[in-house]
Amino acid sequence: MQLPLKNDLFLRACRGEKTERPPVWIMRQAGRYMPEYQEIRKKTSFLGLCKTPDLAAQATMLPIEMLGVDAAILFSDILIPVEAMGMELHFSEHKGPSFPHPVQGRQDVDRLLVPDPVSHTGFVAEAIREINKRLAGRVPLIGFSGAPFTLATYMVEGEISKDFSRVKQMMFSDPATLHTLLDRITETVIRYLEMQIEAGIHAYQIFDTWAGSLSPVHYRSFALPYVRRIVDSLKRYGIPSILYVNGSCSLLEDMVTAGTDVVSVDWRMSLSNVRERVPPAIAIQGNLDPVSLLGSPEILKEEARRVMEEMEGRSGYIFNLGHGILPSTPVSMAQYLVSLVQKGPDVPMPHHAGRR
C-alpha cells in the first residue's frame, strides 16, 4: 500500500497536467559529485552498492535530503539485468563497466537467460520497498531500465564504445542474431520493470542512451519496436513512462511513437524546437547542458532561465539535465539549480563556485 504523496508535481507533469512550476530532478542525482556518496561507496564495490538494499536506499535518499528535488530515482545500474542474463560483469573506476566475454554470435545469444527477476535481482525490489519507507510519501520514486538496443551495445561491444562498430557490424552482417538478442533483452526488461512496479515505483524511465548512434531508419528497426513492446506490456499498470535518448535530435518524431508519456531530450536542440515537434499530449523532460553546472552561478542562472522560458506556458514539462550530472560538479551548484527552478531567479547565489 503506497502512502499518499505530499509532492506529486512530477507525476502531474508526466500526465501532461498544468503545474504551478516545473518539477525538477537530475539524472545521476545520487552520484560521485557528492562527498556523502563517496562515504557510502567506501563500504563496498559499485556493484555491491547496487546489490545492498540498505546502501542503495541511502544513496537514493541523498539528493532528496541535500538538493530537495521533486522526485527520487532508484540507485542502481542499467546493467544489473544483463548480468542476471548470464554475462560476467566487471566495473572499474576508470574504465567503467566491461564484459570480458562479449556476445559475438548466435551461440552466445542462445546461452543467455531470460532471468526470473525476483530470484536473480530481488535486491532491487527490496531497495525500492526500503526507499519508499524512508521517503514516507515525500516525493515519487522513479524506477528505470536500459533500453534493449543500449543494453545490446554493451553486451556486443564488451565496454563503452565511441563508434559502436561491433554492434553495428552485427546489425549489417547478421541482423537476425541482433534481433534475437534484442528480443531476449526485451523480455528480460519487461519482467524486470514489472518487478519494480510491483515493489512500488511511481514511474519508470527507459534509458536508450546509445540509440542516438543510429540513423532514423535503423532506429526504427533495431531500437524503437523493442521500446514500444516494453511500454505496451506495462501500460496495464497505469504509471507514467519516460523515454530518454542521448543524441535524440534526428529521432524525436520516432521517439514520440514509442508510446511513453514523456520524452526526455539532450541539450543539443532548443526546447522551443522540441515543443513544436512533440504533440501537446506528450510531456517533455530536459534539457540543460550538464557542463553548465561547472561554470559561474551567474551563467547557470541565465541558462536555467533560458530553458524554462522556452517551455513557458506548456503543460507537462519536467526540468532536468540533458544527460547525467558530472562527477566534478560542485554540490552547491546543484543545490542552486534546484532552487532556481523551485523558487525563481531571486534565490541567493552560492558564495563561490569551488569544488565544494
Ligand code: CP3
Second form
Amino acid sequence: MQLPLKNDLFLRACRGEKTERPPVWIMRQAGRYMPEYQEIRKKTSFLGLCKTPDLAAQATMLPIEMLGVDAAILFSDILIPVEAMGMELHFSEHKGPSFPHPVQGRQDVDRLLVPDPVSHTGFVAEAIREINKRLAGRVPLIGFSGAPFTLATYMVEGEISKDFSRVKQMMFSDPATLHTLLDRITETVIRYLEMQIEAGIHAYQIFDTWAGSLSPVHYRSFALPYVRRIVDSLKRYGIPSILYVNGSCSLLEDMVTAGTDVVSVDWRMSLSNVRERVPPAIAIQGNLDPVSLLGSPEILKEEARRVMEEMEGRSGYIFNLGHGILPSTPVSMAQYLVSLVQKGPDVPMPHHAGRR
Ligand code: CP3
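Next, report the structure of the form predicted in complex with the named molecule; the form predicted alone has already been given.
In what comes next, the whole complex appears, and the chain from above leads the way.
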C-alpha cells in the first residue's frame, strides 16, 4: 500500500505535466561527498552497505534530510543483480567495481543464471519497504537498474574501461554471443525491476551510461531493443520510467523510441536543442555539468539559471546533473543548487567556494 505523496512534483513532471517549478534531484545524491555517508560507510564495505536494508535506508535518507531534494533514489548499485547472475564482484576504494572472472565467450554466458530476484536480492525489496516507511510520503522513491548494454560492458571488461574494447571486440567478432548475454541480462533486469515495483518504488530509472560509446547503428542493435523490451514488459504497472545515457547527443532520436516517459541527458547538449528533438509528450531530465559544483557559487548560480531558462515554458522538466555528483563536491554547493532551483536566485550563497 502506498501512502499519498505530500510532494508529487517529480511524478507530475515525469508524466509531462507543467509544474510550478522544476523538481530537482541529483544523480548519486547519497555518496562519498557527504561526511554523513562516510560515517555510515565506516561500518561496512560498499557491498555490505547495499545489502543491509537498514544502512541502505539511512544512506537513501541523507539527501532528503540534508539537501531537501524532491525525490529519493534507492541506495544500491547497478551491479547487484549481476552478482546474483553468478559473477563474483569486488569493489575497491581506488579501482571501483571489478569482476575477477569476466565473461570471455559462449561458455561463460551459458553459465550465467537468470536469478530469482527475491531469493538472491531480496535485501533490495526490504530496503525499499524500509525507505518508504521513513519517507512517510514526503517525496517519491526512485528505483533503478543498469541497462543490458551497460551491464554487459562491466561483465565483459571486468572493470571500469575507457574504450570498451573487449565488449566491442565481442560485438565485432561474435555478435551472437553478445546478443545471448544481453538477452539473459534483460530477463534478469525485468524480474529485478518487477520486484522493486512490487516493493513500492514510484518510478524507475534505467542507467545506460555507456551506450553513448556506440555508433547509432550499433546502438540500435545492441542497446536500444533490450531497453525497449524492459520498458514494454513493465508498462502494465503504470509507473513512470526514465532512460539515462551519457553522451547521447548522436543517439537522442533513437533513445526516445525506447518508450520511457523521461529521457535524461548529459551537459554536452543544450536543453534548447534537446527540447526541439524530443516530442513534447516526453519529459526531459538534466543536465548541469557536475564539475560546476566545484567552481564558484556565482558561476553555479549563472549555470543553473541558464539551464532553467533553456527549458522555460516547456512542460515535463526535471532538474538534475548530466551525470553523477563528484566525490569532491562541497555539500554547501549541492545545498545551494537545490535551493536555487526550489526558491530562486535570491537564496543566500555559501561563503566558502570549492575546497581547493
Ligand atoms: O544515485 C544514488 O545516490 C543511488 C546510488 C547509486 C550508486 N551507484 C551508489 C554508488 C546509483 C544509482 C549507482 C549507479 C551506478 N553504479 C552506475 C550508473 C550511473 C553512473 O554513474 O554512470 C554505474 C556505472 C555504477 C557502477 C559503479 N559503482 C562504479 C563505476 C563505481 C565506482 C566509481 C564511483 O563513482 O565510486 C561504483 C561505486 C558506488 N556506487 C559508490 C556509490 C555511493 C561509491 C562506493 C563507496 O562508498 O566506496
